[in-house]
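As a starting point, one isolated chain is supplied in structure tokens, in the form predicted on its own.
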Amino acid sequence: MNFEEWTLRLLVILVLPFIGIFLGLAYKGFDRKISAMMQSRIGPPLRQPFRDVKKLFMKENIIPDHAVAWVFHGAPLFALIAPLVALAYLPLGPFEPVMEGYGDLILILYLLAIPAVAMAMGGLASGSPYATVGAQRELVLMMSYEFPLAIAAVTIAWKYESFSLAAISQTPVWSMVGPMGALGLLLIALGLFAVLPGELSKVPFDQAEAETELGGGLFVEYSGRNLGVFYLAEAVKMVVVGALLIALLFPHNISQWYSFGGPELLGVSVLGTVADVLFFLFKLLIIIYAGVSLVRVALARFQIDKASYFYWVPMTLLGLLGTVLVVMEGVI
């Protein structure tokens, strides 16, 4: 890779991190307002979680006087930084990702228990005992829906022979499969849905914070920037999640079906990026509602003990049925 190769992409680099904060802010906005208007409420502006972060990095920063305090300071950070790193490593809509090469789809999966690692730590140096139940079920829920995902990462990787997401992501999964491997995969699409919730700690896996048993449960302590650097922590990886799954599942991309002309930049349609950049949001937006919004809405929140057999069990089965239908399309 030559000098100019190089700067190109710490460019990108540099500039990710905040396309990922604004990207998380801007779903994040969607999910409350979409959720509102399915319980017939107005609900909060989009803008709204941009004003909720800078209303927190205005406030004092509050350190309970029992706390470990490089700790308490230091979890956000890492729930932060695991994410922003993670979307250097995913094909975004159109573009290959930024440090292909460099790390797979492991690397993801790692990434992705960062936070959860990071939120308990935070939680335990807090001196709460309210934090620590907090914290103690973060890990028990993050133990659970750990052992689907990389059963659904795992077997879509067997299938390309490959942990690249750039590579997984050329050609859709889907098409290199029959009727069996097609249900398989159905099996295995229904079980990343159902993780998408409880990675982001949303309801009715959300039983770290339970503010009526908890009163905010891992956070109850955390206040100011500190709470803010979390709230970011929590938007990106809601965007970081989503674009994992469009790699592993759908990562169509519009340009595909429909030839778009005018003009062109390094040999590739501008129109047609534009397009597939678009789409790329549309299905993450879709996600988010079918992962999130609607699965919050309809549900209440579970007790720790079933949302942990929920993942361990039915999930797990059904993540592995997926997986025998898949090889046994190849074997037969």
Given for the second form:
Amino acid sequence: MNFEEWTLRLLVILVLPFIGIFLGLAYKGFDRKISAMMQSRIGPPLRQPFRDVKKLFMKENIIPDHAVAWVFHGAPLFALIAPLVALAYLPLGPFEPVMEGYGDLILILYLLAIPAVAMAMGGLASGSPYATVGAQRELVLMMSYEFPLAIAAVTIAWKYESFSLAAISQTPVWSMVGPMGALGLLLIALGLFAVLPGELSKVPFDQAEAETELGGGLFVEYSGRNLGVFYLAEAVKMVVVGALLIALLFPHNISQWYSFGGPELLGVSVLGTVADVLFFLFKLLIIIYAGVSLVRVALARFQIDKASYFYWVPMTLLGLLGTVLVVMEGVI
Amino acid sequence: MSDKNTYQVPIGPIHPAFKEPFMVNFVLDGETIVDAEAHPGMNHRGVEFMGMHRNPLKVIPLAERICGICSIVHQHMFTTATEHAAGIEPTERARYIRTILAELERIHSHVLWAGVAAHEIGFDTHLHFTWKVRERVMDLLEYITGNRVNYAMWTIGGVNRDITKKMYPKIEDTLLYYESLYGKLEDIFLGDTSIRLRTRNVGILTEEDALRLCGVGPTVRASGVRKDVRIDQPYAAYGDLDLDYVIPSSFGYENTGDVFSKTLVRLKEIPQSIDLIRQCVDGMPDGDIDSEPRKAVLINKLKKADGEGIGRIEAPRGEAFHYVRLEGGMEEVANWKVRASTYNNLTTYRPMFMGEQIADIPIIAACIDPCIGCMDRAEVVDVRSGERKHFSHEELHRLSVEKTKMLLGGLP
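Target state, the form predicted in complex with its partner chain; input state, the form predicted on its own:
Every chain and every other molecule in the complex is listed next, the one we just looked at coming first.
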């Protein structure tokens, strides 16, 4: 590892959070607009999330008297930093993870768990009964969806005999299996899509916030900058989870199928890279549309026990069945 | 209930589960509700007091504004009560026009409720859908009365505006629209799995409880109680019309009394209302819309009137009641008491909440279609100490018995 390469990495790591936040807010705007259109509403303009954040950062940051101040302030930061760090370990379109070789799938799964824990911590520290109930629900939900998520991740990693995301995204997993394994992978993909709304606290799994029940739940006492940071965290998390799904299931690039000519930079076609980046953004859009927007306009909020049951029994069984199919194919 | 495993969560006075200021104190064990205690009195506006300082004709627009959704209900009841007190008969044609408007309002109220219920369980898509389709009946009401809400149609002895033959096609259009739409509404609210998950066997009110707690309207009809003022004590034109109690068992469902049954009853009342409006339009008698068009004469007549009157009608939410007393020589209303359906249905909250989850609070709270603005009429405040007081049933009973004794003792 030479000096220039480290400098480049450092630069990318400094820029990456801004790209992550920008993409997150942009996709949030898209999600809001498209679900509004599906609900026969006009909906906010695409740039509304940016305005929301700007406004939240200008507003007063109120700390309740009963709150434990340092946890209350720390929670939003933890919730934001963890997915930002995860971005550095994820392959984004044609680019390999910036920190390739220093962390893998397991690390990302842990980093993805941090925002949920931080939100629960913040909720418990705010000293409101609504937030306490919300925090309990968030933890229950986290424990529920982690299981199918872990099953899916482990199965795919098993196929590659590696937890390295760079290796996984190099060859699409579908090309490594036969028909039986493909069926198993399909089941696992379904499980992963079911985890998406839970991971992002969207209807039908928004029990922790549940506006009509808990009036905002976890975030009921949060305002101003702290709420704005949570808002950003949620946006970045959407990108991270989407990118993880892409890396695991659809790491295809256009340049694999079609070789672009034109000028080259650092040994790769510029045109091809641009096409790949656009294709990645498009895949992310489709995943957010199918996994978040579509689901949240088509379903009602579940009760927490039913949500937990949904992940622990049907989704876990689905995942295990998928795993068995994939493994069996390797054995036969 | 001060067990160490339980904790208290106040829902209200301002909370998204209630659309108006209202409070219920919940005792919870984890996610399960162990006890619930309702605290009304957060939305008292002194409407009755204001009403007792003006003449009956001026009270009508005030009565409308007790509630934005059931504004027809309150003007209807107040005029009925005042007519009763003053011995004025509304004209035949006015009775039919009143019925048409009341039924249009029932459609609008039930469609609106369905949207609120969907929102409470986190299903915003249906909220937007139902509120969009509700616009059609609002448009029709505006076409007939000139206003979207607070219609200013009622007057003592009749109505202010006529429904002419020219208006019939537009009414029929709207009715056809809702008829064609009805299948979709039923599909959504009775067929959708995620809605069924949230409404089936949730917030059960047994027939016994419904009777014991004196609930009214769709809330108890869902439990199989045959109770509907339109049939039990017909008013306006209902005596001439053909209608039956809407209870789940008439449609091949069980009278379970859960939220699902309440949704069912409300939805099934929409085609019933459509049918009633058609009957009214077909059988509309000719004649005046107003028994006394000269308002000054009417006011003078009311000023001389002396007596008590009651107005009982079946609001979309259930039976509601107005009491009016007029004194001879006095221009103002001497006494006015409003009792809205929510007041009765409030008592049914406790058996419905018991043993359910926090997640069910909003939908159960919404399933009686609460209208706090209508309900909050009285609050006991000790003026000297500023202390607020809640009377229990026993206390009130004791006070009542004492007063009877006192009155008996005072007799010669």
